[in-house]
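In structure tokens, the next block holds one chain alone, the form predicted on its own.
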Amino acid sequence: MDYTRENFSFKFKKTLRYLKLYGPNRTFVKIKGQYHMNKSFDKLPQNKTNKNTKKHVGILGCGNYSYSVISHYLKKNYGKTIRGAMDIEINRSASIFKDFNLDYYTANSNEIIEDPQIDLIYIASNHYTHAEYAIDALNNDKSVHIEKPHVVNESQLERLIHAMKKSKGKVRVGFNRPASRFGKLIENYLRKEDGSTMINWFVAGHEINPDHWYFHDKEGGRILGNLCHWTDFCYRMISEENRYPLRIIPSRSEKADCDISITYVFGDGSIATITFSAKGHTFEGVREKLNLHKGNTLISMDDYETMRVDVVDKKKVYKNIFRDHGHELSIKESYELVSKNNEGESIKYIYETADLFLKTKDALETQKEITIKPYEESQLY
């Protein structure tokens, strides 16, 4: 829903609540973010040309998430360090040009990908191109951030991993819940508990008109767009040597990746179930709660706000003063690939994770089940 088209009322009622949900600095870039998209220059801006800077982020598809995540954590956290942004769309890519200072704005990728100066790249483009962008970094020795998902198709995923496997860069997927304060809680309880585990997510997502390009053929529809974010999450929670062989039970009517259920079965006898529900407007964005249940803890967690856990007979309420769903830490953690030369995913994760979400995806189209086993090199070669 484009927010600047509504009446008045509908965007004071908007504000207020943001302000509550995210305060006031969030809520600021926010709107901004809503504004930047509609952004149209009677004559673009001049490019700049001190070839000497320190800047050396680069940033391909300056959407709303790159304007009001990406490039707002960036700032907030590091300064002026974007070097450049591209995006199809040129008034797009001069707006976060101008907002942001950086030395230049583009609409052609490889000007980001070829530029000597640039050593990290974030890539929040349509999904299709995510992986594209990304093979071709990588093969100009960039690290990368990749927001979800990281590949659609199969054929993505081995080329993407075969140019990590050749590349002196670094990748980072943007899964951003598992960086949240809530996340990392969850985690360090599970880790205390022995035993198989119950999670169950209820999730209601935006609605998006029949017509968006999420939709598109090649894009991989909402499945590959919104679902991957809880089957990655889903995954994590399970330790390695406990999750295979992992079957997937889906459970749909007319549409395969709107309002459906999925189950994951693990090889320890743990149980997910993810629901995914889109029907109208959420006033407040994506909705989810979680229930988990591991050995002698019990969790609850409501919209990233508040999150209760009960161990035996002791009882603890987390509460955030803001909704955290991990961006920030998801945005520093892929700049420190290069600040800190901090390590990045493993190949097994980022095929085992897509490989996951992908045959998600098939479950629901066939509505048949499918199970799924860990990765090998030689699944590929």
Ligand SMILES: NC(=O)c1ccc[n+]([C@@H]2O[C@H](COP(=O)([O-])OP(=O)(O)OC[C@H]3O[C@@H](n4cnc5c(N)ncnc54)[C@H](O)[C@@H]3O)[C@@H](O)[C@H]2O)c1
Given for the second form:
Amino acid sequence: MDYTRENFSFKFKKTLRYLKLYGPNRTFVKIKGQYHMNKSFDKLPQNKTNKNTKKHVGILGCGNYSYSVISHYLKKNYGKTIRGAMDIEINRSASIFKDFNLDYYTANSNEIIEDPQIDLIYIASNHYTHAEYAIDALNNDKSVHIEKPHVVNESQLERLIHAMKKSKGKVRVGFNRPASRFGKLIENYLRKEDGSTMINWFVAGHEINPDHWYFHDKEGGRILGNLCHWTDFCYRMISEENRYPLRIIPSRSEKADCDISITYVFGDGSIATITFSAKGHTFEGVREKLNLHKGNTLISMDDYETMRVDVVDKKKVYKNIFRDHGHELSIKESYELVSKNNEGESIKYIYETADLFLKTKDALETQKEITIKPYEESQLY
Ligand SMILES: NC(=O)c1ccc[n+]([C@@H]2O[C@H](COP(=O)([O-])OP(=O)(O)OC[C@H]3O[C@@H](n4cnc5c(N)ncnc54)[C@H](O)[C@@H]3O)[C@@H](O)[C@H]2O)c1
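In place of the form predicted on its own, output the structure of the form predicted together with the named molecule.
Up next: the whole complex, starting with the chain shown before.
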């Protein structure tokens, strides 16, 4: 939805609601991000010819997320660190260049990927190009933050893993929710308990027009574009030795990627269900509720605003002043790839979390149960 085209009353109410939910800074950059998307320069700005720069980050894909999350949090935490930005829509890369004080902007991805001053690239373009750009960047020994989903098919997954094996570059995927305050708390609570886990997500997805690029051939639709956040979160909530074999049981009606429910039965008997509803407009964006039970711990979490945890007789209620989906920490963790502080994701993780969302899509499309196995070095990839 293009909020810039809505009437004043809608924009006013939306701004007030977002101020309450996200605070003034985040709301301001979200509004700027909306205008950034429609920016059209009468005369494009001049690139700088700065060879002795300390800026070392590149961006591929300069849409809303790159503007209001990636560029915003990089600037907030590290100052002027982005050197170059690329988008096939030149006005967008020029807009990021101008607003975040970059050295250059371009419509040619190779300029960023082959730039010797750049050692880290954030990829936030259309889904089909994520893996292709990441493979090229890894072949040039750059580290990459790949926005979700990191692949849209098995051939990309195989080639991405091959590139990771040969490269000095490291990889992180933009699954931000586990990096949130509540995500970290949930991880800690689960670690203290033994036995199987019951996980139940209810997610109301934000409205996406049927002609949006998410639904174009090759892009993977909403299972790869949205649901992968929760398939990944479920995967991480179950410890490594307990995950497999993992049964994927689909339920759907008309559509294969909206208004669906998917159940996972893990190797240790843990069960996770994700119900994904996508119908009308959700004024506050994606809404999500989690209920979880493991050992003596019961967790109930609402929209990253409040979380209640009961452990036997002890009850604790956590509240965030503003919604925290973990975006800022996720961008920072990827920035640490180029220092010694973050080794990046393992090949096993990159394979297994992708295998889960790809096979979830298959299960929903074919309406058949699928069982998956863990990554083993000896297999196909
Ligand atoms: N982690 C999160 O919570 C989160 C939230 C929103 C979006 N995202 C991800 O960020 C990415 C971008 O999403 P968005 O919301 O900014 O979408 P968007 O439509 O605002 O931006 C996508 C941009 O990619 C550009 N593009 C298209 N084809 C390209 C190509 N071949 N090379 C380079 N650029 C190309 C488009 O011109 C556009 O500017 C997607 O992968 C999306 O899934 C993540």
